[in-house]
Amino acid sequence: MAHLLEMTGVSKAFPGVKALTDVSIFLDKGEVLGIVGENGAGKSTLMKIVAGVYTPDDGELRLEGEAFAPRQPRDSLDAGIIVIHQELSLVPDRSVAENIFLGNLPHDRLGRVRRKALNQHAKTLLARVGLDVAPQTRVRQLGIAQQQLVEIARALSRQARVIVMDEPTATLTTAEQTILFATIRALRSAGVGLVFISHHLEEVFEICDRVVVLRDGAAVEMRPTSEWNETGLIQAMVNRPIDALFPPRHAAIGDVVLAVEGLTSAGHFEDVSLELRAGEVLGLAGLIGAGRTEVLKAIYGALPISGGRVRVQSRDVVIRAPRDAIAAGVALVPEDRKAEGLVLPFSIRSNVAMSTLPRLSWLRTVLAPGRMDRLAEHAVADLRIRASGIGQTVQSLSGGNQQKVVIGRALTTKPRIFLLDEPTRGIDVGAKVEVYRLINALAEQGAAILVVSSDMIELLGLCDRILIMRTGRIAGAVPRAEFSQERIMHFAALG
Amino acid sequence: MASNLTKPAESRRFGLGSLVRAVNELTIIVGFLAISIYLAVTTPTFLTSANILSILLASSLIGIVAVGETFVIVTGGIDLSVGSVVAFTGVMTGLALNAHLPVPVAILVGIGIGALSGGFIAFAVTFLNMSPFIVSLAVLAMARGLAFIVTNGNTIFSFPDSFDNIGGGNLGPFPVAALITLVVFLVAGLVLARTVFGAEVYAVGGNREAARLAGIPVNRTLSLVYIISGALAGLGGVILAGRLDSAQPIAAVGLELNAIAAVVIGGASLFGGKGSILGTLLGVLIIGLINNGLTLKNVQPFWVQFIQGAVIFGAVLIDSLNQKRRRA
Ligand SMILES: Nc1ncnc2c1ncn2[C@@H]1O[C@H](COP(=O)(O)OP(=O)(O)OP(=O)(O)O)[C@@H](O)[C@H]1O
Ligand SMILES: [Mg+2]
């Protein structure tokens, strides 16, 4: 019997990079195929070919045995192939409901949109993905994880034969992820073929029936999940041994360097107090919408505060703008790299240099290109950014490598306090370990780190202490000795 | 030197971007040569030194204003007020001269008023969060109105010779106005491509929120570009008054469209983050050639308007097509 979707000998090159070389994979009805691989391995490129975004240089696609050559996204959609891309593509100024039905809005014979039916349908779909917002809400007001759920609801609104999810869980917390997996299982039973791309291997083991490993643009191994184990999978992905996911840290915890007292930002969070010490890694856990990102932004001066104060190195500092924060030795790695972290059409060099332009100049005025080059080359080497050179535009980097560029820039201001919002979002295992090592090294040198993450395992493995936020307030604190997933979930959900 | 100017702080050694840009600049140069050859063959007057001089003088005014507009457009903004500001600063300079202020002071009055009007736009855009399109449209009307109010609608004339030299005089074989324009282009080219401020202008236009979070002084950068644009419009007003030995409140109507067209033809994107001073120079020369050709070929003035509009439409169309392709 013919496979639902089959790709044979697919190759694709971009100027300067061979993204895919002779890749052959297949997908059957009623199964979940996992695709794993390092950043830049070619996962998203492969799926963009399925989606009709790119045409392959070589190779062919078959859909239920018939040749299939999508020339544009429309062709794939019409064939019942739905791809939820890694970089989200919602229309910010339209409502959630309109975004869900974008391109096939329900309408009457006169072409008028049937608002009521629209919102009704949207409500049902939102419930299925576990997103608790009104269908009329503008997408602009949603956080990145909520937007992710809207994308999934949109996929559910169509008659799908194939659904591809490119890192759908990167920003989801455990609760939303559980709902997503239930949805995936239901779709699988209904005979849909699903592709699931993730850097969270435990999820891959939980949900996938088969797993294929991409490395440097080639499909190196494909096996049923039961025949993989975690070490073997990592080994196949990175082709070098990785000893410990969370390397040990030997940091001496020192004085309080950041004290937040009764910080309030009307409409976002209330009365948040915390102390962060030199050498300490403090985690901030909570469900989506609990206000974690907003706390980081407020400390950084990127969100106006309506009460409370922030003390850095036991001095009162007035941080009104990100510039003030940087001057006080505070750095932020924002959650949404595309909207807040990077200038996508610019080069790696320009993006890395952006926070330290005066320092990279003569008399703080005239740019010194040599200094900019050296800074960017260091960042590329230190963080092992996979690129054809520092002149490559960041929009053509893979998602994980884009994230590394943002981290690379944060390091250039030599901060003592790091605010990291989902720092490993979309980063592969190997790179994650590098980021963890980096965090450890920074802590060992006396830096203080406040990290928001939706990945519970990451928080448990990395932090000295975890604070839990719930609906805009600090609901509890757990020291390392008492770490357990249940305790933290308990605070996050109930308080 | 020229090659330095082609390469903005954001130089792309890689990918489609550089290809599109290279093609664009080549297209501009080819277009420029094609129009020149066509005019040289079909009209007897095109290659006369008087005609070339007149192209250079007309291009000086558009050029100076287009330089300021380039800064604004690279930040993703727009300044529609420049034509009116040229007229208003021109008559104010004229009034200052007729009040027997020394020539340098009168010149500073013109440039200063231009900078002030840019500062007003900057204030509305940064502090009041208003759209540059609407604010500069309002300033377009206000400045034009003020130019009529202060002159009662009359032309102001009979300026000292030392002043008229700025617009119409020569230094050796070169017109002074063209030399000033050249200096403006050189300085602006260096500032945009080679300074911290220039890099900040690109960053703000490329992604304002990312620039803010990276610690770039977004409001200061935005303010400065509008002030630069206003001050250069002031300089344009001074030069125009000098060239005509008079200042009229109806001067330079529609100049902003020529300037914006030149910037966009030069490869800048109205979406921000992209553009260069060398590109603008080429754009200005193309616009100058087109305007000159329309005159030489005796095209009816109504058609001139229409054709200029069509040129702008074409340039902006190419810009948004490029943008779409980049999104895909
Ligand atoms: N439009 C493009 N232009 C140039 N190079 C590209 C383009 N898109 C992808 N690439 C390159 O192709 C390679 C594969 O990228 P891809 O996005 O498929 O990786 P990925 O496996 O999805 O990585 P990640 O886990 O980081 O998302 C990378 O080296 C990337 O830089
Ligand atoms: Mg990817």
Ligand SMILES: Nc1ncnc2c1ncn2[C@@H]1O[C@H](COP(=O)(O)OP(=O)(O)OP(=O)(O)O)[C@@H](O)[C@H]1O
The other form holds:
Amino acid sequence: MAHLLEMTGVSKAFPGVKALTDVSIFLDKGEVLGIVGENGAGKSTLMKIVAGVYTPDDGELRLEGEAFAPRQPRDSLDAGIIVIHQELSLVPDRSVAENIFLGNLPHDRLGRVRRKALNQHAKTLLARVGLDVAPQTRVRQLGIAQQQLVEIARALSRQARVIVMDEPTATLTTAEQTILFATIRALRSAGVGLVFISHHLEEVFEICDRVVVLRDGAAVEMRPTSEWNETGLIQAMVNRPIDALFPPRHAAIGDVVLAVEGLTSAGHFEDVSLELRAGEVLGLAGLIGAGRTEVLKAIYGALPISGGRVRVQSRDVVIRAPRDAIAAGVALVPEDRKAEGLVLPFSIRSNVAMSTLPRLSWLRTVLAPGRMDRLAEHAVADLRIRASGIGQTVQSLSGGNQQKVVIGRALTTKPRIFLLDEPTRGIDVGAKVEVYRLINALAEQGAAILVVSSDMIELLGLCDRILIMRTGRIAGAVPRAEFSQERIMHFAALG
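Okay, that's the form predicted in complex with the named molecule, but what's the structure of the form predicted alone?
Excluded here are partners and other molecules; the one chain stands alone.
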């Protein structure tokens, strides 16, 4: 029998970049194919070819044995190929139902939308993905995780033969992920072929039947999931041995450099107290909505403080804005790098320099281009940012390299205290290891680091202590000698 979707010898080049080289993979009906690889390995380019966004330079696609050459996204949609991108493509001021059936709204003979039928069909699909919202709700009113489920409901509405999911769990809670995986299994049982792209290898092992590894634009290995293990998969992705995901810790823990006492931000969290020492990596765990991100933003001056105090190196500091935090030696790497950490159309050079412009100018009035260049060049070299040069726009970088630019800008302020909010979200395993090594190196140099992460394994591997938040308060503290996922989840869920 012919494969549901087959790509043979597919290559694609852009000016100065060979994105794909002679890639051959296939997908069968009722199968989930996992695609893994570092940022920049070619995953997005491959899926954009399937989606009709790009046309391959060489090679061919076949759909159920027939030649398939989409020239535009509509061709792929008409053929039953749906791509759910990591960047959501919803219309915020339209209803959930209208977004689900966008381009395919039910209408009568006069062209008027049949609202009752539209909402009823949408309600059925929303139930399938476990999203309990009214079909008439405007998408703008939904959280990111709920919007992701609307995207999946839209795919279900199109009678898809092939569904491609690019990092579909990036913004989902554990409960929502469980619903998603149940939906994937139901689609697989119905004969739909699914492509699942994820940096979370535990998800790949849980849901995928086969896994293909892309590296530097080539498909280097494709095997049944049962023939892979995590170590082998990581080594295939990065082409180098990884003895352990988390490098050994050698930092000496010193005196308290940050003390937060009874900190409160009305409506977000209250009475939060913590101490952070030089050379220490302190984790902040908790379920989504527990207040972790808000604590970091308040310390950094990006969220108003309504009570309590902050002490840096035993001195009270008043932080009303991020510039006050920077002056006190505090740096923040925000959770949403694209919305809060970068100016995407700007160059690496401009983004790295953004927090230190007064220091890079003559008499604080005229920027010194040479100083900006040297600062950016050091960041690119020290953090191994993969780019054509410091003039490359940040929006054209992979997720991992964008994250390095954010970290590079934080480093330019020469902070003693780092607030890292989901520092490895949306980046590949190889880039994660580099970030972990950087965190260790900073700690060994005496920096104090407060890390928020939703990845429990990450916190257990990185941290010296972990504080757990629940409903806006510190619910517990666990020293490294007593680390366990069960204990931390107990505090997070029950207090």
